[in-house]
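For reference, the chain that follows is the form predicted on its own, supplied as structure tokens.
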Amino acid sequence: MDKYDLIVIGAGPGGYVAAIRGAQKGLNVAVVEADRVGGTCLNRGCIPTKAMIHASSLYREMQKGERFGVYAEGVSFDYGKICDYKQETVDSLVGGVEQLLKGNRITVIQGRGVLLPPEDGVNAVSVGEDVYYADNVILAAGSKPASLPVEGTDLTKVINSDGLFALDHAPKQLVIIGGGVIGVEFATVFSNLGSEVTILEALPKILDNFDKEISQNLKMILKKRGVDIHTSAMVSRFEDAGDDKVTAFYEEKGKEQSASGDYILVAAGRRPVTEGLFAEDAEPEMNGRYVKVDDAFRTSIHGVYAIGDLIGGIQLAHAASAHGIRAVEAICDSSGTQNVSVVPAGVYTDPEIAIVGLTEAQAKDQGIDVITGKFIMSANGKSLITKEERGFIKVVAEAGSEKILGAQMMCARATDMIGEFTTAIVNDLTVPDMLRSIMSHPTYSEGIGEALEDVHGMSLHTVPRPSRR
């Protein structure tokens, strides 16, 4: 009988992640996959889409090049190098990944593995014919791109995530579903390549989830780089429009309106790979669609946890790896390391957004009086340097004890910067305590330290708001 300690479903960030800190507790563990490792994140979302953002930015970036007094002349850009290089970077890390599974000792399992009633009172997980069996068990399957229940899904020019990676060219025109992280980074990539692109969002503004005035902004960043939006458009159906074209019908103000691409991205979220992961019987409590867990990620089997994508909420790699590390720490009775409940998130735009805590508005709806700070990047030097787009950095804090609530940011490197807040909300820092620190100069990162003295209306580089004066 093949045992082990932990069994590990799904090499994604969050599995591979949870399986490594099992192998560093002492734990003989194994973890089935049945693609390659990294899951979603690594080949065929987080990375590569990062990546193709790069490429096609600096592509952009080059034809602007006269703003700072270089010319170029003839800048073009090679597709198929573009994929190449973005898959260059997924088997790099990939690689990397075998290599810290081998490294820990950690056995590989390819195939599917689906999770089997108790035997005896030890998890039991099958792959193909064979089945291993685990005192513990971490279900970290992960998810798979939504479809959309409307005719013509099933067309060969509707694709989501995965076909339009699988394309070997640009789109001369993209018609994009849905206004979210996703919709809005491949609206990114491929308005930067020149491609005509348009976004249909059934809710009333793009990035919906964010605060307002990052998605106002964002919507009037993409409409002056030609992407063409439209809100509140509710689609009803695709249909094959001939000179190889294909065509989304959608509800707009009363009116049936129309646009038209090469292709049609179907990007209206993720949903839970379930089907198949549980044999009859062995099914855990469920939340609609989603793995029911508690605080730790114990299903209601002894025994088996559940991580990531499958139990709902904020659908991030990080997110994910956080979830793995707290559930092998329950597994090993050892305290946490990581507060899972505040997870920062980035858009990978030009000019890039992160949010984590609390918006102004939530915070309201929560019954909670705030204080805000607020500063304009484009007093920033740095960001005069580089000449950005128009962007801010907002610091929401508690009124009275000034603790960080939350931030919302939108400007160069703001996925990089946002982990300042992050650490200043999970460890209850106030306002005085963050500015404790002296920010170096010229950066992007001096613009947090104005948007947090613009609390008490004593930022150095912004026009005071007359009632503070």
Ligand code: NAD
Second form
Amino acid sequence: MDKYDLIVIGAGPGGYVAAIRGAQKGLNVAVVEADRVGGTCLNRGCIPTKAMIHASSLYREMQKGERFGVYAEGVSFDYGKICDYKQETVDSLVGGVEQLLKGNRITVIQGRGVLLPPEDGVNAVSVGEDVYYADNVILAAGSKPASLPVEGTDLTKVINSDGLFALDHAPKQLVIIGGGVIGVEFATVFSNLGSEVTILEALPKILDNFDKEISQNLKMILKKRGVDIHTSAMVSRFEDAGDDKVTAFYEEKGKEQSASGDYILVAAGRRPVTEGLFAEDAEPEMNGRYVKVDDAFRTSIHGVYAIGDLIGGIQLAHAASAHGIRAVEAICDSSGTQNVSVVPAGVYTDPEIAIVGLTEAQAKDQGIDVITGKFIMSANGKSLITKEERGFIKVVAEAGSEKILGAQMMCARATDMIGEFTTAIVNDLTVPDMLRSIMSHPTYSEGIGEALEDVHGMSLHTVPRPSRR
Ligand code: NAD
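Pass me the form predicted in complex with the named molecule as well; I've looked at the form predicted on its own already.
All chains and molecules follow, beginning with the one already shown.
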């Protein structure tokens, strides 16, 4: 009998991290994966998108070199080569994960894992005809793009992010359904490459769950780059428009409108991959379409855990990794190292967006009295040097205690800098605690110090409001 201490189903950033941490803790681990290791993040999500954002932003930047006295003639791009670079990046990271699994003596079982009912108290997983046993199983099967339940959704030119990555050419006209994270990141890539991009978003704002100022600013920036954005625009059907075009029909201000393109990208959320994951009588208690778990990611079945996109809530690679580590700690009876309830999020638009904790509005909704500080990056030296002065950093702290509750950033390197606020929140740091450290100069991080100083109206590089002069 093939028996392990731990079988992980799914080798995405949730599953492979759990497998490695399990092995580091001395468990005998197997991971079951139907595809390449790395999951959506490495193969079809974060990594390839960020590579395409990097290449397309470089193309856009090169055309604006004269701002720095640098001239380049005949700047062009080869979409096939951009895809090659993206794939090389993906392959190198996937190869790295394979090496890590091998180096940690983790057995990789190729195929689709199905959770079976436990046999004599031991959990069981089938992969094809084979059955493997383990004291513990972590379900980390991830998510897949949700399709829209509307007419025409199966037209070949109506694609999801997987389909978009498979194209060998950049669409001249792209209609994106959904102004969420995937929608605005792909709008960034293809508007950089000169495609005509339209975003149709059902809600009143793009990036609806982000700070209002971030959504409004991003809308303005994308519009300035030629992206046609329609909010409160609910898409109801797709039609083949002939001439290799496809049309999306949507309702805006009570009237039916349409937008056509070479392709329609549906970026309207992701669904957990639960079909086929459980044999009959082996389905744990569910919470709608998601697997229900407790705070250590235990499901209702003894020894079976679920993490990442399968459990709903925040669908981010680093959240899944943190869940995986927490689940392994629960298996090994060791205490949790990470605070899994404070999850930073980044959007790789230009400028970048990053958030953590509460916004001012969310804190107020929860009845928390707050104080806030804000710094506009046009007064930050590094931002002026690189001509990335557009943007701001906002900090939200509890009134009285001055404990940091949240931060919202829209500026260069925001996705790297947000970590400073994450560290502050999980360690209950206050505004004065954070201000104890000197920021080096010239850096974008000086904006963090200035936003913190602004909580007391003491930002050095902000012209005082007339009332304070
Ligand atoms: P999302 O939920 O962020 O956005 C989907 C958007 O589609 C919503 O704003 C929704 O209102 C809209 N929508 C739904 N039906 C519609 C309709 N009929 N007409 C018009 N608009 C409609 O989902 P996403 O952008 O697909 O991303 C999926 C997940 O992946 C998210 O949880 C996201 O956080 C994650 N993700 C994260 C990153 C990152 O961290 N940088 C990048 C990509 C994806």
